[in-house]
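Only one chain comes next, encoded as structure tokens, the form predicted alone.
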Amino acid sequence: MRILLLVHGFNSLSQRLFVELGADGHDVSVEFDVSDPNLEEAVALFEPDVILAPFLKRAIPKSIWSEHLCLIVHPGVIGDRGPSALDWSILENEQSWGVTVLQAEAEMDAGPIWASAAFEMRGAAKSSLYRSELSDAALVAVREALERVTISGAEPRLLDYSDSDVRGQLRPLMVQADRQIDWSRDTTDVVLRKIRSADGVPGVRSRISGVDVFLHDARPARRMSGAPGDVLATSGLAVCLGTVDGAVWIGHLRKPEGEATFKLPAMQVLGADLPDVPEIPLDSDSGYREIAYSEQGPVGTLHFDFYNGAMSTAQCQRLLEAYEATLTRPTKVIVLAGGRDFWSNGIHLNVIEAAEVAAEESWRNINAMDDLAEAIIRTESHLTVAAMGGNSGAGGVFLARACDQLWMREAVIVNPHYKDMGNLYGSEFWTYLLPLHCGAKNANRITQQRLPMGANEARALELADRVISGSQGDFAATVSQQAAAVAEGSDFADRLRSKVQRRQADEQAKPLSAYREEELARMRHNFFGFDTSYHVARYNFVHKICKSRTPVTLAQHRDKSRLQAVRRAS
């Protein structure tokens, strides 16, 4: 089936569907919703069997939905309508929610229903639910809908609010007034739900020490309490605000106006506008904890959960310190577990954009990433495993590949390339690691195709060593069991010895320092050279500037030679 993904932007759900439907054998192409003429041209070029819209911010034009089957992936239960479906479900503390695949018609979200799927809610930010539970359910519903439309005589279900199982309703766009925090009344749970319903977009507007900001990245502050709405403490770059029954950590803020209207670490936004308050250590149970270590027998697990997977210079340095500490433990295997949502997405573009000299901060950040990657590669005392349970991109993928083994959860999507960021060359020793693990041909395909990749494709290309199916909980349990099996295996000593010998041989053939110098020479040109493509691309990414056209790597319908070949084959 030829499926045209019609999207406002290529977000996590769009990428998941692109990868999974392609793996199912469908011919999938993507078109950004830029203008009616562009959409009409795309449809004429691709001649899709189905137009699938998983992420739009406006209605599909009548000229398209009246002539072609258009399926909308709506992030709500049957009967739910409106642009803030998931926001309302979080704010109103729904225990379960769903995804509905409906046919586009004149009235928004009111078309006949082809499929739906339910999922259990979790106490998490909107963006986290969206890329995990909601995306899983969307994939189930989309597959069911695509199967049904191929059945002769199959008809969609008409939306009828008199049906007993229709619990959704038309809801308006959620505005700031709907989630305004009343610090004098709202409990910690209510404060968290309000912020989570707006995270990552648009955030909840509030004031901290007289500064007008949008709140993001909220988590409960254990064993903390104080005057509601007041700053009680700091921890790293996070601030602690009191509630009527406890406190919350706010990790990131965004100013409503000015040059830096994008998300940054809270203390970086507030600067000197804070009262003199205690500082809680980052490694404290009551602090804003991004890095944690746990140990079970011969396996040590290093958890690092950085907001949106971005790793600033300071975060890379702290993680390196934590990693070096794990090497002193009497364990055999070190698991680098990353976070639930992201393993890592590489250097921190927002912090770089806000720096006084972006090129210099870019340079510091990539060197800090390289320091960490080099420490992992040079480890001779342990076997190392990257347990990728969340998505990853750019340098984060290659940082994971620095480990001896890379295990991925089956639902993970990775973007192992840099070129879309202004032809950034990249580092993290990828020029050494990819040929070593994947071979030269696969290494070239991985870095050049500029497309998202699923775990099974990563395994086929030998980027990943193992793919593990199941939920996040299943993945963590399986990783724990299999890491223990590696540590306790009779061949552990032989595997460790073989690893050390190979590394020594590789070092003799070409030192790691040479790979690093060569990669960083290209990166220096990206950062400090006459070509400003990286800086322009970073600015557009951080400030969320919409693309004016669909990249040809995604809009495969604009590749005439490919389209002709596909049609001949079909």
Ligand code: COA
The other form holds:
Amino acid sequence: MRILLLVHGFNSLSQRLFVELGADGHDVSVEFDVSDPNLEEAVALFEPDVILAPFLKRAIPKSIWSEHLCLIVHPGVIGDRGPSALDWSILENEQSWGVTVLQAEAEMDAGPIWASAAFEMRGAAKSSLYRSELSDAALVAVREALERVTISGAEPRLLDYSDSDVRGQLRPLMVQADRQIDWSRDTTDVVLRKIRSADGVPGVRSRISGVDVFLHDARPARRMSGAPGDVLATSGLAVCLGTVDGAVWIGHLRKPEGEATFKLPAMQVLGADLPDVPEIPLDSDSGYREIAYSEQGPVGTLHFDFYNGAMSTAQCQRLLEAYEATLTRPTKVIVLAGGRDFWSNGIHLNVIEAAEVAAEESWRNINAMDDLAEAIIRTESHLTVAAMGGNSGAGGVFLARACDQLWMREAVIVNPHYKDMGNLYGSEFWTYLLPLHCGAKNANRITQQRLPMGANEARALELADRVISGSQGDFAATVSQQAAAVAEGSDFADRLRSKVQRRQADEQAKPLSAYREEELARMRHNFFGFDTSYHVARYNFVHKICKSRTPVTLAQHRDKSRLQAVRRAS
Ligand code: COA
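Instead of the form predicted alone shown above, give the structure for the form predicted in complex with this ligand, please.
Now the complete complex, all chains and molecules, led by this one.
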């Protein structure tokens, strides 16, 4: 089928559908919802069989839905309508939720239903549920809908609120008043739900130490209590706020106005406004934890759950320290597990944007990433495995490739390219690692195509070594088993020896320092040169400035050479 994805932005769900439907054999192209004439032009150029809208912020124009089959992916159970579906489900503590694929008609979200799928809720932020459980369910429902629309005579189900299985309802846009925290009454559980219902966007507005902020990245604080709403302690970048029955850690904040109205580490936002409170060690049991280490026999696992997968200079340095500590352990295999939502998305663009001199901070950050990647590549005492259970982008993917093995969860989407960030050249030793693991041809394809990629494609291109299916929990269990099998394998000593020998031979042929220097010379141009594309792209990314047109890498219907080839073939 020819499927046109109509999107407000190419978000995680849109990327997942793009990758998976393409792998199913469909011809998929993408158009950003910029204007009615643009959409009409896209439809005329691509002549889709189905228009699929996984992430739209307005209704599809009548000129399009009245002429073409348009399917909307709504993040709610059957009957649910409105723009804050998942927000309400979290706030109201729903135990299960769903995704519905309905046909676009005049009334928003009220069209006939082609498919739906359910999922279990988890105590997590909206964006985390969206990227994981909701995306899995959406894929199931979309596949079912696409199958059904091809069956001659198949009809969608009309929405009828008197049906016993219809539990959704029309809900308004959730506003700040709906989730405002009442610090004098709300329990930890309620505070967490309110913040999580608004995290990633827009955040819950509150006042901390007299400063107006939006709260993000909330986690329960263990063994902490104090006056509700007051700052009780700090831990690294996070602040601890009291609740009526405990406390929460808040890792990130956003100011509603001023220069930096994007998310930053809480301590950076509050700085001088903080009262004198105790400091709890970062990554400790009762503190704010980003990095954790666990050990099972010969396998050491390093978890690093950085918010949004972004890794600032300080975070890279701490992770390097933690990594070096794992090397001193009497284990054989080190698993780098990243975080649940993201393995890594590379340098921390928000922290860079807020720095006094962004170019200088970019430079420090990429050097800190390179130090980490270099330490992994130079490891001679252990075999290393990157276990990628969550998505990854840009330098994060190449950091993972620095490990001897890269195992991906099947549902993971990676974006192994830098160019979309203002033609950034990139570092993390990708010029060494990609040809080494994937060969020159695949390396070229991976970096040039600038498209999201699923785990199976990554495996086919030898970017990944192993694909593991199943949920996040299954993935962690399988990784543990397989890493133990590597460590206990009779060929472990041979594998370690041959890795060290290969590294030594590679070092003879061209030292790692030369790769690093060459890459960083190009990055220096990106950061400090006359061409300011990287700074403009970073500004737009951090400030969430919508794209004014669809990149031709995604809007394949706008690629003239491709169109001509299709026309010649038909
Ligand atoms: N620095 C800071 N924040 C980052 C980030 C980074 N490197 N990468 C992602 N984020 C943030 C996004 O701003 C977004 O924030 P939000 O919570 O306010 O919405 C959140 O992480 C999720 O990212 P989003 O873009 O919505 O996720 P996605 O799954 O749709 O797309 C990527 C994933 C990796 C394609 C996309 O985030 C991206 O291009 N990131 C930049 C990667 C990069 O260029 N890194 C620098 C070079 S190494």
